[in-house]
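Here you get one chain, nothing else, as structure tokens; it is the form predicted alone.
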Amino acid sequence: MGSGRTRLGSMDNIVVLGAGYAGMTAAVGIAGRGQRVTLVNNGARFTERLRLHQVAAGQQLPKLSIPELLDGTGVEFVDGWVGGIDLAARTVRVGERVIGYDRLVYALGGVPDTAGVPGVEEYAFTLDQAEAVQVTDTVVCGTGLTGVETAAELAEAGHRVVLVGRAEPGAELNAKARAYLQRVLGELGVEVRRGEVVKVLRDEVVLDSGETISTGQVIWAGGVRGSELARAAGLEVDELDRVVTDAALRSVSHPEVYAVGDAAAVRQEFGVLHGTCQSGMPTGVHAATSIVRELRGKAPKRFRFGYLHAPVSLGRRHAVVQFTRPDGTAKRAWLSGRVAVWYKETVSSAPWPSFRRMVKVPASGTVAWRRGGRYTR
């Protein structure tokens, strides 16, 4: 009987741009149904974005090989930088190579939003760049969960850390979980300053109040936006350069293009999904399933998603897990202590084994999510 895979159609090629959580999910899910797929990524190592704050603190992570995972799937892997997309010709340029597609999955993720504040691009590092931070005097800009995780990890490693942002750390959590998070930050020695960063200089940051904070290094964790590639190609994008999708995750301007993960502006009734692995992998599954439906002559289904939790690591010894309603607002239930550490690590470790299972099992059977929201334009 062989592998049980059946080629479902005669389309020339499905091209997936980006091998992050969403792109890998889409590529492996489509290939698992026997369809020919080309996966393009700049680099052969899978980047665990959920763990970049650990890398910044000098921790060594396993090197996860994209080609190794794809071995035996039939997916063609192309290591290179995407130079452009020709939507009219349905081609993608990667270096000197031009790759044709019949369906395109745009999964290039997000890039740090560094353009809005003077000096950030010149003097600040992002987590993509801050590998094994050597300077022990650090200001982390951004009090969202990424900034909190980064500050806690660095402080636990012995750095003097100032965490600065407009909102209080843990603002997304309920009162008890927020108090716990802030107490752990205090115990780790993280100094929290409230205010908006309006300028970054070589050795200090300037707040909107006029206050300055001296530092040896600045790490910018102030949000992400989409790559400029989609806008340059002519896809309809939102104000953050994310591809605007319809209910099935197809581009509203070019329905042969699916957009998934951080690169997509996926609107549900409670707003546009914020970029996380929690929502990214389900969009990849849905894109894979929808493309297979199209190969069978069926219309793709509407995508529905609801948040389940917000797991936050606070170094290696502490964590907090906030359970949420489908719209992402905090419920009363939350975890802390060792069980929260275990929960967070389980979540962070889940994607890679899931990819491996998808090689043999249809994607819809390996990744489950809460379908609590509905598309709204």
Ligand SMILES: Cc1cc2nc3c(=O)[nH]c(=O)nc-3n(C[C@H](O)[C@H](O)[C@H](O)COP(=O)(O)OP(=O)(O)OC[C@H]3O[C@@H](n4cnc5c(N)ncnc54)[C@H](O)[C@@H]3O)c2cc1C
The other form holds:
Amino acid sequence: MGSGRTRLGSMDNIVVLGAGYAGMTAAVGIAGRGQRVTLVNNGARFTERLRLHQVAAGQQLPKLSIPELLDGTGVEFVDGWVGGIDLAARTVRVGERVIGYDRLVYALGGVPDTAGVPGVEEYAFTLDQAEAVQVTDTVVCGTGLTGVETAAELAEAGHRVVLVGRAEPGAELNAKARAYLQRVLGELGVEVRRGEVVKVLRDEVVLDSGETISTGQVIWAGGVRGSELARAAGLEVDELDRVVTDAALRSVSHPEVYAVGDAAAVRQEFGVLHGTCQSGMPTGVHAATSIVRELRGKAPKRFRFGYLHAPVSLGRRHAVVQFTRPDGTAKRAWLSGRVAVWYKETVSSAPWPSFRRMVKVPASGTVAWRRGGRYTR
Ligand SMILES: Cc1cc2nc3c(=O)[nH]c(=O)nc-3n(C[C@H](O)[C@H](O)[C@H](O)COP(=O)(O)OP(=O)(O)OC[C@H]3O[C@@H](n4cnc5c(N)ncnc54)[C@H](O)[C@@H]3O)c2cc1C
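Following the display of the form predicted alone, present the structure of the form predicted in complex with the ligand.
Complete assembly follows, chain above in first position.
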């Protein structure tokens, strides 16, 4: 901690749960303003969730050490699994340890939504396993952008890949960008099938049409939901177990708890944000600045966010970047080719150095991440 920084207020116990994109942003944002904070995460290595499809394809990522980054910042890092939250006592349980809080930032991210389809939990591989897929004959279930990125990455690595889902791959993109994405998938050898997966077996997926697809490995990329922890604790959650927040990102049922990133149901004028790093980091910045405002006796401000882009990798040699309106719908502008590969890589690499910058210059996070694309009006 720099000696010139002043300690703010008497609200001593600030605890951030989860050191992903949103939780790290919140913790360094708070610490950078001179306030002590405890950060809890299961593991000392930062998980670059944006790159889990690369891990599935067998690529080695750099080992990013959270304690090393936080050394000397005033953040106490606790490596452990959060087992429960006692909202009445204002404590969290981490293994044998009980940690008290005055303000809690709930940033535990999401878990793959595996419950709805029989067989997924038993047989499917999920990207959260953060390991390489060993079998080279794979069906990727889910035609959202995560499924598309995973299928492309595996195909480029030599897997035989079938990509299956209800929607057309790239449905979120404008017609030209979508056509480009589908052309690259074809060139990589990805076979696309349309349909709803209704059952997963060890070596087969069953579609609503009755069609079956044989495979060596099923990969489930069928969406994300919040962990069960928030509901179990008694926080108000939505149908996807995300903590329902007020306009300032505080839990509507327990305003001493801020919820950020994928773990939060954050409503904007155009609807509830879908989990992205793009929106998660601004929510972390907002929670940090709001807590600091509270310490100064001020009310937290309203959170406002607008999307800017949807960068999609298609293996290491191709990418497409769709620029968007603040509500996430596609604009006419888009990028492909080498400039898109460079753009996507730049965006994926940005968070870790930006945490470092925020440790030294807290306002840098506010400038870069506070508002995401731009305000919605
Ligand atoms: C393959 C893939 C590609 C993606 N591409 C993009 C993209 O291009 N652009 C984009 O904006 N978004 C992208 N996303 C989405 C983005 O990664 C998420 O929205 C983002 O990671 C959310 O950040 P977060 O901090 O809320 O959660 P996370 O990054 O998931 O962090 C949560 C942290 O909490 C920890 N944790 C969870 N439970 C516990 C517990 N009980 N105890 C202790 N620790 C716990 C986890 O280990 C993790 O470290 C992609 C996601 C995937 C899977």
